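Coming up is one lone chain in structure tokens, specifically the form predicted alone.
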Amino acid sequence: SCLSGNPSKPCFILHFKGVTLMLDCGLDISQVLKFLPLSVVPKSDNYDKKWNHSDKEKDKILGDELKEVAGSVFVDGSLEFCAPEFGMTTLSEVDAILLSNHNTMLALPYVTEYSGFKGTVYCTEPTQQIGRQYMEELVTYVERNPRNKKCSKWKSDAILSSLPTFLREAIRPTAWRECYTKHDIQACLSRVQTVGYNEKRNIYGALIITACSSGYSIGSCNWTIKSPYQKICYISGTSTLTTHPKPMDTEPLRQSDLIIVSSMTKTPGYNPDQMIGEFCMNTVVTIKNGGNVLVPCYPSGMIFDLFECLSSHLDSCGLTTVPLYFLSPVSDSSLAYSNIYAEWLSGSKQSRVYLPEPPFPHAELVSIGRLRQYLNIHDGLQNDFKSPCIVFAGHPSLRMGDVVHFIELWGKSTGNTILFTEPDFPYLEALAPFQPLQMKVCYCPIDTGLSFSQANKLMRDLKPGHLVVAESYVQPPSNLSHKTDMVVDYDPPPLTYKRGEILTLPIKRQFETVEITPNLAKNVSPVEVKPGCMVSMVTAALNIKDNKYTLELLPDGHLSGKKRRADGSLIREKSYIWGSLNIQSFVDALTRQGITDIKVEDTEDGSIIDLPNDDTLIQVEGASTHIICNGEEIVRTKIRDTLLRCLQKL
């Protein structure tokens, strides 16, 4: 079952071998673009112009829920988020949740704290800690300067259908939810069991799950889900590029019956290396002209690479004194954690630890005062602030966080630049409430996720039996419809998923492993039916416990006496015939029974035995024997019994 409409924020329910798994639990934050920004500085809210509906009756119902800014209409209420379609399943029946990376776990508190979920959550330790940072930052931004008014009247079908397109395109707004709390985060993460790469975990004796490096971010992973005879792989948030995380491990993903793919690149038309180059170049141009640079960002991930590349580029341009400011409620823990997860980093980063040096250059930038971190704009920033400078601040949606203040502060100057590197939000929609804006705008999206060509190459290498991808991955992106190569191409054609859809996966349970107890094994008398293959009849009790199957001796008394049908008649014990018929031995046995004048003719499929005196024809083939008897019944019975005596029985 696919519970998410955004393949970059995935959430699936997988029923496999009697176990129910949730694969990722992503939260689609993009719907906050429908809302007005939360201003950081009190009483700086400049969004007072009410939007008037042309229908006076509907306008009266709406009240002041909607505001108009520069020709666009926004909701003037507390921020809400689009959670996965949890109503499609009974969450209390989910046995385990597998998380791939910090980007795909932000809806987790909605599951663990509000649904009756009783299972276990599995992820790597860095994913748990970085995910905590993302969730705590989100909650802090929402709670710091809350807009306490909850708006719901605009969501009614009668009104929604008559609103401007930007709001009318909202995806199921009635199901949107307010943000969880910090207490929810702590309670939620207490259910997490951390795993290491290639560490096997047993799920109720039915499945073995294993995490392997996906190369996307610190601690990010793909999952293999194995039963004794089937193997499903889940690939989410994967990168084959060389950045700071440990490289992708493809070996565990081979020989899969089925692979599920999600979280491919959101910007297939942009090359990450070129975008980092443009980012550095635009930053330097702005700084040299005396302007400031604003970079909306998340508290972890690509920002570490930006610190490294940008500081190096500034050095090469003689701008070593330009300060870098990093503002986030979790900025201190983000920078600290990045330097203690050496075993989760690339080989070049790991080697620095043994020198010993910090794996990331930003540790040195902090120590010399070139990179300065603050929890918010009120955390002493005004005492150290120097211009021109480069500010990294959240949130990339531009609807909350300190970035809102800097846009209001710098937006009226053409000398300043805002640089978008996070691809989660359309930058023009994000900027809409701040128009008219004078500062320069540069869009340099950096997404290291799998491109279509990388995904196709990877699948040709892994050769899964079947492939399952998002519906949007088998057709070119809407803004690049002429790029027919920007699709996932595989043979057999991939199965596709979309929000609210349930798929039957082409995996059938054909075999099961059954153990035999020592006491039962003593009573088994196997017969060799062909070289290396022995068969025996077994009468036993099948015990099923924790998804393990065991054959045991029947309890005393169950084998005593004859077996009878419901009407009381005896059931004759059945014999199982095996092996090939020796034609000469069969002819000799028939002769001893008084049947003479036997003619044998070899055919392509076996032999034909003709008994002209008894008007009988016996046709012997590899897997069957036919007796065609037009004579007396006693002759047919005699031939049958002779044939059975010539074959081996179990």
Contents of the next structure:
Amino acid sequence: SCLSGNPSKPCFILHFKGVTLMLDCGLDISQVLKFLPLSVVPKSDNYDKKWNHSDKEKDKILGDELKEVAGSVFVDGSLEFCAPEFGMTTLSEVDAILLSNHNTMLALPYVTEYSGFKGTVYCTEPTQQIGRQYMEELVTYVERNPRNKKCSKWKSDAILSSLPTFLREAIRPTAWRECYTKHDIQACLSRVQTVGYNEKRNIYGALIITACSSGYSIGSCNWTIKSPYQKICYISGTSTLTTHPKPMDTEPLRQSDLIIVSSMTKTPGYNPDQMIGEFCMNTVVTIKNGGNVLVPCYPSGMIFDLFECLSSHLDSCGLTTVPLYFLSPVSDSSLAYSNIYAEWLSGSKQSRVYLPEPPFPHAELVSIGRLRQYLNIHDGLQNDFKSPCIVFAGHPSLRMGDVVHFIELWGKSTGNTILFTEPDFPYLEALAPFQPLQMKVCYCPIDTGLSFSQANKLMRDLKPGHLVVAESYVQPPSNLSHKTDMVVDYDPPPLTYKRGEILTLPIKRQFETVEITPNLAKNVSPVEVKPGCMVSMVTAALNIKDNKYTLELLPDGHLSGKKRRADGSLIREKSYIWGSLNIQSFVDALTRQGITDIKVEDTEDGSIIDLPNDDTLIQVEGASTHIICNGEEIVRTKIRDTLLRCLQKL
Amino acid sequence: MDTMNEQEYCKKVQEVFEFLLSSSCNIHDDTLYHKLLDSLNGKMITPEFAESCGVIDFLQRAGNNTDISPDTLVFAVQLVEKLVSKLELPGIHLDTMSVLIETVALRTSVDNLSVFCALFTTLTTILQRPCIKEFCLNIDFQDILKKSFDILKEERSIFLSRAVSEFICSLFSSKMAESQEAKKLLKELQTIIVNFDRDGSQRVLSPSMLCSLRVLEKAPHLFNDSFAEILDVLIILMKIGSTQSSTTAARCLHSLCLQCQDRAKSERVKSLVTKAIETVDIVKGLHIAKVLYPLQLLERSSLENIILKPLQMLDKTNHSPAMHSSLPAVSLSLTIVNDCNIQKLEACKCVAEVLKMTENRHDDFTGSGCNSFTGSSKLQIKCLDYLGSYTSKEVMLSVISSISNIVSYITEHMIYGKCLQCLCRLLPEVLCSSCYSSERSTVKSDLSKIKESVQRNFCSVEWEFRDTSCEFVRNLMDKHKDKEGVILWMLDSGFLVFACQAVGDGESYVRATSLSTLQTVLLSSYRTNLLQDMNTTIGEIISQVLDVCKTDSEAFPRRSAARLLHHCLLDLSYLLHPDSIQCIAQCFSTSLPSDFDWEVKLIMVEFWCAILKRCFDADLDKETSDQPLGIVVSLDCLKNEKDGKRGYVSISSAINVLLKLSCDYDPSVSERVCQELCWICETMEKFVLKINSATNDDNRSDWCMCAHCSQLITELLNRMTERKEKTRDDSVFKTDYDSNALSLLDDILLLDRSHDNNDEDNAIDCY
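Okay, that was the form predicted alone. Show me the form predicted in complex with the partner chain next.
So here's everything in the complex, that chain up top.
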């Protein structure tokens, strides 16, 4: 079952071998764009122009839920998020949740704290920590400058359909949920069991799950889910590029019956390397012109690469004194944690540890005071602030966090620049409530996720039996419809998923391992049908417990050896013949039956036995025997019985 | 070479020849033959010396010796070539040499390609010498000509065919052209051309046909007898031959036409060529037109039509992909337009149009407006090359618009550089044009787009872009230093600030270019405005540059910095604060002499020489000297203080710096310093004389002759004497073999002696 409408924030339910797994638990935050930003320093004249509905009745119902800013309409209420379609399944029956990376776990508290979930959550340790930072940052932003008014009138179908397109396009707003709390985060993460790369975990004896490096972020992983005879792989948030995390490990993903792919790049038209170059270039141009640069960002992930590339480029351009400010409620833990996860990093980063140096250069930047981190704008920033500067601040949606303050502060000056690098949000929509904006806007989305060509190459290499991808991955992106190569192309054609859809995966359980109890084994008389292969008929009871199959003696009282039809009549015991016919023995047996003058003729495939007196021809071939007689029943029966006697039977 | 050495040399040369003629001679390394040949060529100044060295004897014996190795034979033949072309040899020596050539021609198998290559090359040289007839007396010239013709027909090897072809061509421009043998050969060459297979099966020409055509091209008058047939063949060849054959035929037709006395014949050639060129395919037509354009066989305008045809066939209405001309044809056409330097409006329009079609547009990614030319760097380079040298006013704005679009989405720094070169050329005219001041014109927005792109590229991740941007600013300042409009545009764009900030760039090349730009700024007549715009002063710049001189780890920025300081002191000393002058003087006298880079040291040498020259010149001719003397060089020692002017370094210190550098480990530095010290020494001597003969008190007080200064002059004179002695021997820069010809001979003889122990398996070929 696919619970999420955004393939980059996936959430699936997989029923396999009697186990129910949830694969990722992503939270689609893009719906917060429908809301007004949460200002850090509230101003009375900001966002207070009420939007009037043309229909007075509806306007009356709406009240002042909607506000108009620069021609766009926004909801003036507390922020809400679009959680996955948890109603599609009974969450209390989910046995385990497998998380791939910090980007795909933000809806986890909704499952663990509000659904009766009793299973276990598996992820790597960095994913847990970075995920915690993301969640805490989100909650802090929402709680720090709360807008306590919950707006729901605009969501009613009657009103929603008459609202401007931007709001009308909201996906199931009635199902949106308010943000969880810090307590929820603590409780939720306490249920997490951390795993290492390639560490095997047994799920109720039925499945072995393993996490393997996906190269996307620190501790990000792909999952292999194995039963003794089947293997399913789940690829989410994977990168084949060389960045800071440990490179992708493809070996465990080979020889799989099926691969599910999600979280491919959100910006297939933009090359990440070029975008980093653009980012650095635009930053330096602004600084050299005396302006400030604002970079809306998440507290971890790509930001580490940005610090590294940007500081080195600033050095190249002789701008060694320009300060970098990093504002996030979790900025301290984010910078600190990144430097202690050496074993989860790329080879080059790991090798720095042996020098010994911190794996990331931002540690040095912090130590020399060039990169300064603050929990928020009131955390001493005023004392150190020096312009021109580069500010990294959350949240990339521009609806919450310190970034809102900086846009309001710098937005009126043409010398400043806002640089978008996070691809999660359409930047024009994100900027809509701040219009008219004078500051320069640059869009350099950096998404290291798999591009279509990389994904196709990877799949050609991994050769899975079947491929399952998002529906949007098999057709070119809507804004690049002519780019027909921007699709996932595979043979057999990939199965596709979309929000709210249930898919039957083409995996058939053909084999299963069954154990036989010693008591039953004693009664079995195997017959060797070919060297090393013995066969026997068994009548026993099949016991299934903890996904293990055992054959046991039938309990007393059960009829043994007598099978009955549904109507109660006895089924005659059948015997199974096998083996190849010895022609000479067969001829001798026929002779003993009184058939004389038998002629045998060898052919390419076997022999033909001619019984001229009975006008009968017996054709014996490798896998078949044909008796062609003139219809005399006695002769036919005689030959049949003789033949059966000459063959072995079970 | 003194007599002793000469005798030893002759003796050794003879020994070497003996070794070469011996059957045991086995020189694996043929470079030794070449070095010996070069050495002998240098030493053989007279026929007598050649004789005394045993050269003539060697040649005689080489002709008679059937056992000598092919390499030695090649050496002997090449030695003949060198001697004949260099010396006026007596008849007896010529006889010896002609016998050798005759023997080689007769006895050697044609399979021995290197020997025959050398033979024909030597014969080609001899053909041009006055002694050719005398030389040919002893050889069977007819046989050699026959052999040469046979070699051509057999198509043996490219090198041999080429040598033979050269020989035959030279024959018809030599004194031997009138010989019976030559005439016979000419007949055969004519026959080859006339009998050319006209059915088109022979698209690639045989060496004999090629040779015949080369002779025809060089001496068309010899082919007058069969003019009609040859014309016919050439026209066919032009139509059906390969590109190379067609262009060869075109050149022959031009020669044929040139020598035509008969106007009718000449007109016929032109008309046939015109018709033929119209029937051939477009690419071949372009190749032929390229050959004919500088030859003036046809009207240039008609050839220009052919050359521009692929460009004119493009669908210009909407730059759509529906084009009638292929990319290779357009590319070739552009190459020819560039090569032939067709600077005409029509050509310029076409090139500008192609450039427009190659524009990298923002909508490329969405697919609309793309064609096969979009983003073609090959075409862009050719167009920009052309437009960089010529752009007519009519297309100027279109070119600016294209450049603005190209640089907006540029990914190759080479094209970026060419765009900026082109812009640099066009900018003054654009800024003066009426369109620029018109509100409706798009040129302003194009220029502002370019400004934005250049600013971005000043901050590019790739240093080449940053460097090219800096270079652009330098070029603007340099080429349009008097054009106020350009300077204002540049100031408005803020480029100057970016260029000067690049002094702190991470890449040394960018720092170097930035410093050169700063130098141009300081030397500009708009200096004050420029410095104001940059919000800096000359003193701050000097301090920054001095810092680069002393601390930069790379040589390129230090070179640029040293150059800047050099020019500042020489040309702008009146603007500098005394502290700055002192710092520069100190830098040049203490830091730079110990620099690791030879070029920095050379700049420093130039600096001190220029300063000293000014001091000396001013002193010698006081009336012409307006320069404030002693601004750098102090007058207080060697040259005494005068009029209260004090410098920062004494002349003696300056000379001391140069003296130290005359012993520099880098020969290019020490050699240069020694050259400079010559004139300094001469000038100093004049001053000493002047002092000694001076009678009035003024002159006596000008120059000091204290013990220190006397010692300096003595040291200077000693150094010069040492140098003269050193230069008497051969230059130190020459290789060991050049400086000592005997060592080469010794090495060859060593091969002879070590022959027994020579283990071929262990021989290492160092070449």
